[in-house]
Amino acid sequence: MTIISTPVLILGGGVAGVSAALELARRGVPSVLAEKGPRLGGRVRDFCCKATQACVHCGACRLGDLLAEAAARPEAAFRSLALAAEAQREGGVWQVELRPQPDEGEADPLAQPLAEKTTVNAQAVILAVGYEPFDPRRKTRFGYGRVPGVMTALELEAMLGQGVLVGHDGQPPESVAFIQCVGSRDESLGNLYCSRVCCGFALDMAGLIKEGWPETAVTFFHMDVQGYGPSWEEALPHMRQAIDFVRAMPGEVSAGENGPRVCFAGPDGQPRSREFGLVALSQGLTPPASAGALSEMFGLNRNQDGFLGEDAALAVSGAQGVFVAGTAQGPRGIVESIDHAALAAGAAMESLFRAGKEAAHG
């Protein structure tokens, strides 16, 4: 078994964790980070700018500039393929045993591989593990798996990045339509909270659609729209212009002659239908799969929603000398992540002081 000793471990290697060990580096403070998988960059990677006529600020380019930091970047050691056991607490150092995980040959060049069972002592410990995507499959009355032609947005996401629409017959289809708050906001879920993100990224990805196919009709059913600032207000008249907003959560997606066909009740309250050639569902955001897992091995408090730590806005998790970062404490964008990552950092930073204080102190 190897031993390693470094004043901070992050756990998470997505766009939170990497955010966090640069902001210690940049500071001159050492850190190793572990990801469970075998690459560095959780989902982001998998996100496409979707910038049309100027940046919408979504925040997928900064996971390159983030990673082309990290390989100039000493003091920040990252390990792949490597999962957190098992966790204890004594005379003020964190002892978490990582273990090796399968290689599924996809080979990180920023990030070692972790060869054996390794113990990380640290004096900090920065939990970013991300977030788990809702599974549509446990909203059945929306078709996903079974109705050709439903998609969920991060699949849609992914076509687009290949530069492609194809619908439910394997051509570019003549309409879209973007269902919202898909296990969120649910009170049959007990999902009672907002995702926050949901609204901006599948109407960025609707731009995307109208820049990239213009004669294809985008409708947006939602509850209502939620903003994130100034360009947002600016932005929005426009796509009421370019979009067919819808304020109803359909009620069933089922296979039509054409395609999916959504229905839902409109503004008098009387049902009516439409089909689509390719139906998106914005999945929402849920607690990470190791947030029960986690929990019991630090300690740590869980939030109404289930996300780890204790608030939306900070750091703290509950536990001492553990922190909290990006969506693994609840639902947020790209940039917001990266900036709550600064906060997890310096949190960790001044629990050092504090430590390294008391210590010259007896």
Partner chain sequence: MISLNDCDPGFKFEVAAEPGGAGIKACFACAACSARCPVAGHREEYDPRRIIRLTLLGRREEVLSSPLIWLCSACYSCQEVCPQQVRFTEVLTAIKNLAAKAGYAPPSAKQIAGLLAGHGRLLAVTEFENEKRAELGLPAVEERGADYAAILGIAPEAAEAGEEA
The other form holds:
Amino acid sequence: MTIISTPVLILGGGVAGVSAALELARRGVPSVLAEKGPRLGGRVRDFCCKATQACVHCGACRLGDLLAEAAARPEAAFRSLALAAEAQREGGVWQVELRPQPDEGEADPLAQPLAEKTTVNAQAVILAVGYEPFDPRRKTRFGYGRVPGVMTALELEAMLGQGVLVGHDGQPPESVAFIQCVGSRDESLGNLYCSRVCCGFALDMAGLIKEGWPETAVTFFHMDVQGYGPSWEEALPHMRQAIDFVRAMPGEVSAGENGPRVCFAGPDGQPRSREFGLVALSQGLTPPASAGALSEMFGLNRNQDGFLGEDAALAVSGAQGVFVAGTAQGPRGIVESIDHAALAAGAAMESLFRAGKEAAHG
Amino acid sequence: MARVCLIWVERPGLEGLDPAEVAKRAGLSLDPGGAIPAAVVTAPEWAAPPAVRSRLAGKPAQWLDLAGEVGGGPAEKRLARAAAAVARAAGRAALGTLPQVYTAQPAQTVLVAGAGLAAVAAARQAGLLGHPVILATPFGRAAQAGADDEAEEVSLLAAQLPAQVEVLAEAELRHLSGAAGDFTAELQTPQGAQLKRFGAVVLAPAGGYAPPELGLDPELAKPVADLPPEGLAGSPDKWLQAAVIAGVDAPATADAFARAVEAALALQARDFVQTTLLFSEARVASEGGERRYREARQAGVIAARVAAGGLEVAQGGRLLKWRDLLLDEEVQLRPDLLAVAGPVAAALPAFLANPVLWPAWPQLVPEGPRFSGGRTARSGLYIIGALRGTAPGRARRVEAAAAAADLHDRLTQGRATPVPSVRNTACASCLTCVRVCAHGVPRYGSDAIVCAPAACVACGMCAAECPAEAIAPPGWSNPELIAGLEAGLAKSAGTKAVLFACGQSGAQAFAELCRQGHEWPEGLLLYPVPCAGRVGMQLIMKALSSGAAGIMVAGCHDGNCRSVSGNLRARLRAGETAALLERLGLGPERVEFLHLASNQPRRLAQAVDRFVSTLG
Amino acid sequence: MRALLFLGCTVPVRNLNYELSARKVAEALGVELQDLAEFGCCGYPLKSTDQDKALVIAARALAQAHGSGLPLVALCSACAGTLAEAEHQLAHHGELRAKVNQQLAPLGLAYEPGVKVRHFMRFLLEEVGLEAIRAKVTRKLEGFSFAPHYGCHYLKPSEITGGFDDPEDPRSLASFIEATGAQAVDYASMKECCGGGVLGADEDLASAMAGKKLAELDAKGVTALALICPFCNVMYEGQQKAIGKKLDLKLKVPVVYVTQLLGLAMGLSPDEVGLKLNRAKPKELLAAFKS
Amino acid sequence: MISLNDCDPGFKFEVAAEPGGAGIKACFACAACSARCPVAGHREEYDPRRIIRLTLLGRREEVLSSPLIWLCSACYSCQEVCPQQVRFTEVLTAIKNLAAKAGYAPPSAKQIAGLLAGHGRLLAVTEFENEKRAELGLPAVEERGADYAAILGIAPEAAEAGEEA
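Output block for the form predicted together with its partner chain, input the form predicted on its own:
So here's everything in the complex, that chain up top.
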């Protein structure tokens, strides 16, 4: 059993966690970051660049900068394969037990694998454990896992990242459909929130498809196109020309003769169906799988959507020296997550400052 | 010329390379220990053992991330690649190094000009980080906020301002120039005007709401924040009709939509008031936005989607007409009450509107992923809150926190902020550098170019464009770059090609490919540069004349350059060089620019393979 | 194992084959069905014009069932759905319960929560289990193919049915069919509604709705369409000829009840499962079981 | 041309106050219901979303008098796919109840109460039926019309009359 002491412990090594470590370093505050997996970078590691004629501001490339800076900052120590299993607070200090996770042999040069059970004594803790993509199997009607050619937007992303686009029959599809809000804006699932990033994410991918496979027709099933920055509003009219925007939530995706068949209502309210070579489900962002355990461990509330941190001002007030950064707190994009980590880091620093002052006066 | 030694630091990716053999091939001696005049180290500075770092303090050392340059393939090939990279670095190390000369210490005081949550939060954070802060507010006290901020929250935060924060009441920022470490600001207060020097400046002017231009009668149409008195209600026989407009010409921002929904809810809650919410897209991408939108519908608000630009406004808003998209029928409404939601906005400070002194807004505040968190292209200047269109609340706190940390880092981490060296003997005061530097580093002093002490990001655009070779960030002058280029090309085998790779994109992608064991074409010399913008025509021509058959420049995608236009400039120069080659009959295909992101290694590998194969 | 049987309006008058086969299958599986003697209409037909009264009618049946302490099973999907929904509503809303009981009082009845209402097939699935059913199969219906029709109220609304089978990807009837050794056919219009609900309001519409499935299965060629609801039967069997005429199609889609298939597979004779009473006769099946 | 000033803002609340009607106001017009409606597939003029819309706008008479509301087959497809839990099948039941109160129920619907009051069921059971049942070894079925007549508040004679009508 090893014992480490640090002003701040960060749980989660995705962009938010790494950013939090860097933000603390920029403030001169040392930290220890514990990532349960073998590598830093989280889900963003699997995201591809979606620039076509120009950068679309997705921010996926920022991971490179972050990791490069992280490597050069002596204030931040990174531990991989380290899972927080227990935590208790004593005398204003969190004692968090990290347990080593099985090594799958994918070591990250920036992180040191946790060798043994370790207790970290930290004055503040930042939870940056990310999100869980909605499991589209819960929306049986969209055919995921049953209908060939139906995939998640993340799976499509991985494919596009390899420069490949194949549909239900293993061939480049003549048409691609995106179905938005799968798992978002859905009272029947209890997910009564917009996942914020999916419109931009899907349309950026649509742009990539139109660039790489110009003959492919793209249809975008949606309810409302969400904003994504000023240049986005300028780009939307062009997208509307290149892509078929259908304002309707499809009723069902079933196996058709030539690929997945999407049934939806036309502008006249009449049901119709169309077959696509590939259907991508833009699954929403849901609270991290560990949200329940962490909220219990750290005595932290969850907001009404189930994400960590109930009070909007939590990142400042930081009850008990626990702060939340990135998508663990709610759906947000990559750049937003990076910046959100600055708020958590700033708040953590303030809590150290306050604790220091109290100690000096006490 | 100093004799250069190779200091071998073993790193993942360097396995199987024999240090002695690499040194021999590169024409260096392997570190004999003890005092040495100059060195190439096979690791980035942060990864080298402390002993090596202290040994080399003040020495001309080239910290080479060799593992990010070699790649995979047969041992012989990897050896050749390593030797070329080491030779390239040695070429520069051999020139020795200039001691860093600081013309001025960066000023540490931070100016926060503005009011409201963003301003107070930024002042507070910067103060906590130990900076003296002047919070110049247009109001009588720090706690006062613009129309777009929650007054209570601002008061709460203002009450917690640390002692380092000095509040300058009723102050106006009249003039601003300079960059990080050396801003000059003219502040007008009731006590008179004062000129002060600041290390960093945060602009966070008080904001308000900008109502959309719909030809509405201001007597009828009120901002959503300004709803009619509570008592106003209809009767069972005569319901009052209220309308709330939330972005019908162009979709509302999520923030404006949320405020419109709140207003609609408030109106609908009154007795016998029927509220219709008009919008073109339901922008629910805000925390709790979807929930409140549903709440409003549940309360009885009629959600009316109008095609963008499809709202017909007559009689100043007393008659509204639109087509109901679901029924495909015309609908009209004569509202008794009308509330309008617009995006947050703040007036552009007058000095920023001066096109001679300040770049246009899109160049100053580029909308790229590298300019979030309040950052602007001008080093040390942060624009946050309403002026940037940032939604009230947490998003402004985020910006304030990010800006404070960034400015602190910039003003205190001397090693990260080199000051360009200017050879005044060569300088013709043509102001090219002043013009091309996006970060505002060089400015014309009384008789020479002077550089802000904490502003340079070493993109090297000044050096690339300076016709007199008079200015360069330390380590990136033409002689240094060319020495490396020549030395590296001399050790490259086969068909020689140079890949100039931007540190934000190309070089990162290259290193990633090396980690994956990618085998690079023989004769390819990687030349990492801080920004593609450093690669001017001269460097390209020099590479060609030093034996390279082709030059590829890999820079960021449009709109993703840390220095705003380094990528575009590089592409322009590559194009010009290619055109010149064509005129000379040498073939324009020898020079190519590649747009790239750091996470596009595959694209880089394919482009390089294709490029090199065409060189024959 | 015992259960209370609720027959409803249609089954005991028009679908004796269904009733017969269900009773025999229950017996073979060791399920003792006790008749709810006072049964009548479940209230469903009245819902569209007066759902308050419909609820009281449903509550009447539930009140009568309560004393037995047995789970209530219905052969008709609409009955099962209506009674389950009424139970759900009344159990959860005290005020509603009081109001309903006021109206039941003159009949000497009082509703009390606690009757578990299920469709007969669901009851078999959950209480007997496919394993036990397979164990009773003595005569595999190999070589035959049946297209299951789930209908609407057997599965939906899933809030009431509790999602025992996924309405979007239903499997339960197919698993019964497969338990008999026959092939369960997957087909495009499997989830379509029979249209029975609008037969009274608009016969053309109802015919068009039922016709869609009949036309697909006619073209596909299955041994029979397999049902579990007398309402659906009205459309697919009772109206088949009329629908064919209306749509100008020669429809010849045999129709059976799933309970009949289970019975045959368990060794019951065609007569015992009332196969004679089927009007859209499953000729292949009849031929095979002639002897 | 619809004038919102001439619509009945109270109509949606009226529908919502009926049992099962509460979900109507939650609709955000995603059209999933229309996509899955089997009736819409056969009847061009039938569109669940349209009925919801007209109700929300307060077109009381237009909705209640529309013969379209009686075309729902109550298959619950719309209810299952609705992401906002509008429960349109139940909402439409609420609307039909209001329409019936306003006297708009179609003849076929009107007969039902009479049948139930007369026989306690939709289909009469005579001796003929019970004989047939007996042949097959099935227990006899009794009519329980009186209970139903009492619940429905219809005198048995009136029930008979209704049936004949």
